[in-house]
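Take a look at this single chain in structure tokens; it is the form predicted alone.
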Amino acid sequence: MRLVIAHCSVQYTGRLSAQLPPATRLVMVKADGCVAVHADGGAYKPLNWMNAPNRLVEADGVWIVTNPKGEILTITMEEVISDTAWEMGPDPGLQKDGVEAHLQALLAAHCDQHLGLRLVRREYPTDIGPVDLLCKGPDGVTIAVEVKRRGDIDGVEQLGRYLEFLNRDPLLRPVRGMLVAQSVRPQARVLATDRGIRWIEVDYDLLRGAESRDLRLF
């Protein structure tokens, strides 16, 4: 991972133009390609980036990053106050609670019951991580489908980040999304339904409850 601190005007044109005017900032730049702009605030959030597949090009105090979408984002460094690279190595990935690996295997164990698919594969390598669960539709489309305890902003723009990552397979495309929780936050649902993804609120005792009818011996 790269870390630039800079004192930089950023100008992203694509979908819609923005502008950020100079200021000291973070520039990060992942093994993958992403390249993120951030503050000294506002959390975890960057206040803009490119998602790799991307394309850097640093020129004369301007990097300029492209994608196969037409997206530019153009970073003019004014000045650089500190810029280091450090080799962080794979990441084992997210390790889930208790509660949200238990809900994961009661759908997969569950999947045509509960959520009207049929599962292919559970934990599905991607090259950013894996998918929850892999199912196909009643229709036979590949469903990538994110299991949450509580469903938020975060979870749908994960599950996006996956489509887009599966959607580049020949095989397997179109995949939709499904994101699946305990109770879905009103800002996840608008989000998800702006980006096709459906979610899906289930009741975790029941699915217990169907668990334990399972194991019954008599």
The other form holds:
Protein chains: 2
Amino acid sequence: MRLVIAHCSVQYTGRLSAQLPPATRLVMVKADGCVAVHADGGAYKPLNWMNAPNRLVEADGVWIVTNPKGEILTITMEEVISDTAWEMGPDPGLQKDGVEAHLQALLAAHCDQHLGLRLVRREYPTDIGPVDLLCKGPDGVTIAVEVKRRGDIDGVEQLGRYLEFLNRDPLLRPVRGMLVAQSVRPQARVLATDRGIRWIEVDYDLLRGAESRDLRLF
Amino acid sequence: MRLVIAHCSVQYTGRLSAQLPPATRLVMVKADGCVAVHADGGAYKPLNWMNAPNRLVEADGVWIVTNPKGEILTITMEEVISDTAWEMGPDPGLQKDGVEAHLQALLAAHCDQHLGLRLVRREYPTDIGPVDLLCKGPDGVTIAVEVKRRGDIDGVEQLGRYLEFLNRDPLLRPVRGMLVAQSVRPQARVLATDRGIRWIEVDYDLLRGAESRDLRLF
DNA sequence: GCATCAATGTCGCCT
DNA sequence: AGGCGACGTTGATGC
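After the form predicted alone, can we look at the form predicted together with the DNA?
And the full complex, kicking off with our chain again.
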């Protein structure tokens, strides 16, 4: 990884045009060739960047980075304050825990408890993709459950499409929908209600709590 | 801006849990206090981070970064290879040109010229969000225009939802749809046509050209 | 401060 | 390689 501290100006032309007036910044070049220009503030997003794969040409204090898509990043180095490079080797990578898949797993395991439903199948396949949970309600009616961390309009549409296909199956019909999320946005509530889809908010920590309590019983 | 090259391991607990095994990485601390841990590859996104506002406590080779939301980032420094700091001052910031807002503004200003429509209102509100442009066609029919940089299936769906709601208003009905974008993807074309939604591609440079020509007249 | 929406989104999975 | 969906999305804007 190469780190350059420099007074520089930057120009990007590609999917849009953007430019940076001269100022002191950090230019980071990673081993895969990607280039990022960071200011001394503003979260982790760089001001300008060019991802790999690309080609960096350096001449007369001007860096020109181009990629196969025809995007161009030009960095004009007015004064280089520091220029260092470090060998890091490959990174073992990030381990994550607590994403949507976990939410779905917890809900599947405690469907009756949290949703008042009986689980028929997880990832029930349809022609346009798998439904997160297929359940039966107390009245025996089939219910397709879509699990999201955040319930958004997209999720309602997605569930709507599943329902459309599921309801073509005479063995399942009628199928109703339920959107389950840690929070359901107001607009998604409106659309869901409009489409006859129920929505519920669940608390991930509560689910996890219930899970560990259950585990302790064994 | 402080740059630390170190062999370190990282743990994050907050909206999810994530951990990084020991390896050599860059730890970046910006003037606003935000912390980012970068590997030597993988675009511009850091492996782990903690945005401002936060509090960084450094003791015995362990950095503990906490924020008001209760998230915790722990960096265990096994070996510090380099630790430097640079004064950069404030950044003048990025100037962008060619984002959706510009496109919408240009189209709104020259609706008749580029779309053959008369503008009724920008950002016309519905229960599920605002329509970019509400216009009237030469025949007096109301037309909802959705503006995108790229016309994708999502945009067609979005416009479809607006139309569904707009067409419930007896004062507006019938409302037709038009998708305007710099480029409309093949799948979006098919879906739009299927839904009776017109689509048009516009050239941003041409729009801007027309704009500056108009300006020169005054 | 919350809700909403765009983004040079990025990233990972799957076909 | 392209489509699709999640993301600790981030960032900006309007209310």
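Numbering follows the first chain given and starts at 1. Here, rigid core means the biggest group of C-alpha atoms that superpose within 1.5 Å across both forms. Fair warning: this is a prediction, and the values are worked out from it, not measured in the lab.
S.K.: Align on the rigid core first; then say whether the Cα of Q113 has moved by at least 2 Å between these two forms.
M.R.: Where the cores coincide, Q113 shows only a C-alpha shift between these two forms that is less than 2 Å.
S.K.: Superposed on the rigid core, does the Cα of I143 end up 2 angstroms or more away between these two forms?
M.R.: No.
S.K.: Rigid core fitted, is the C-alpha displacement of M77 between these two forms 2 Å or more?
M.R.: Yes: M77 shifts by at least 2 Å between these two forms.
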